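Starting off, we have a lone chain in the form predicted on its own, written out as structure tokens.
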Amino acid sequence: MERIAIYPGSFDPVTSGHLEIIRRSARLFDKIIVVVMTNYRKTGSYAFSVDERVELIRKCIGDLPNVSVDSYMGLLADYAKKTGATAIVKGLRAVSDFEDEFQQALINKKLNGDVETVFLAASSEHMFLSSSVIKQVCQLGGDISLFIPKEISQEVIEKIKKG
């Protein structure tokens, strides 16, 4: 039986942190699918739209030939019953991470009893980094390309400089 696992994130901008997660992932199971979300609560406050932030991810992982990306409206749970995931991955950066996740891992649980979540910790190198923060950065003129993936990093910047 394939073991597939989703990655689901708002990804506004996909950082260095993200992929990190994605290429341990991407060892872990037969196959990973990066799921570009909606985040409610960040409603009207993304720079880049699901479209692009899709293929933003997608040229990140090209060298991954297990990952896909995709994305999805709507409870996550659902999703992983519609792809055959029986995991759902997720990076913690901190113990103050943990709280929220710990809450969506227990209601997926119970809405799929199917599917487990599966917690990575971040690497020290990327335990700092949030799309929030990386955004903010940028817009005051700090140089980000040590945050976000090279291959998206001329891209990134243009387009949250041009807000």
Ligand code: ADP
Given for the second form:
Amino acid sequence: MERIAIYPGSFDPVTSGHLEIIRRSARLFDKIIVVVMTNYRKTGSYAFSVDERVELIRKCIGDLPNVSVDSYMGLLADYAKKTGATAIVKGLRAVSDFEDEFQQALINKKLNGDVETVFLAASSEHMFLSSSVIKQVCQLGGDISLFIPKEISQEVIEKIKKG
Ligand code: ADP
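Condition change, the form predicted on its own to the form predicted in complex with this ligand:
Then the entire complex follows, led off by the chain already shown.
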């Protein structure tokens, strides 16, 4: 049986930290689906539309044949059922990520008993990165090109600066 994992997030925009998690999980599973979701707590504060976020991720995964990108506006547990995924991949940066992620893992397990949440520890190189910090630094004129995959850095910087 093919082992399918989904990697959900807002990806507004995708960062080098996200891409590292994608690369590492692509070695652990037969197939990874990166799924762009809408977080109701963040609605209204997105810099990129869902379609733009999907396109940006696509531009970064060209060398990874077992990774695809999709978007979904609903329950992750349902999306896992629909795609036949048996794992949800999450990256953990710090203790502060843990409480929320643990709660989500438990609720997803209740909603879909066939899916396991798998946590990958962020690398020391990327553990300080988040999409929101990158947007803030860029808006204030800081150079974010090291934090964004090089395939998309120019495009992302221009769009964030335009606002
Ligand atoms: P952000 O917190 O940057 O807005 P998302 O909501 O898009 O990110 O996050 C999607 C997933 O990627 C989550 O599991 C999150 O913990 C993980 N993640 C985000 N940034 C990093 C990073 N720098 N290293 C490892 N995992 C990360």
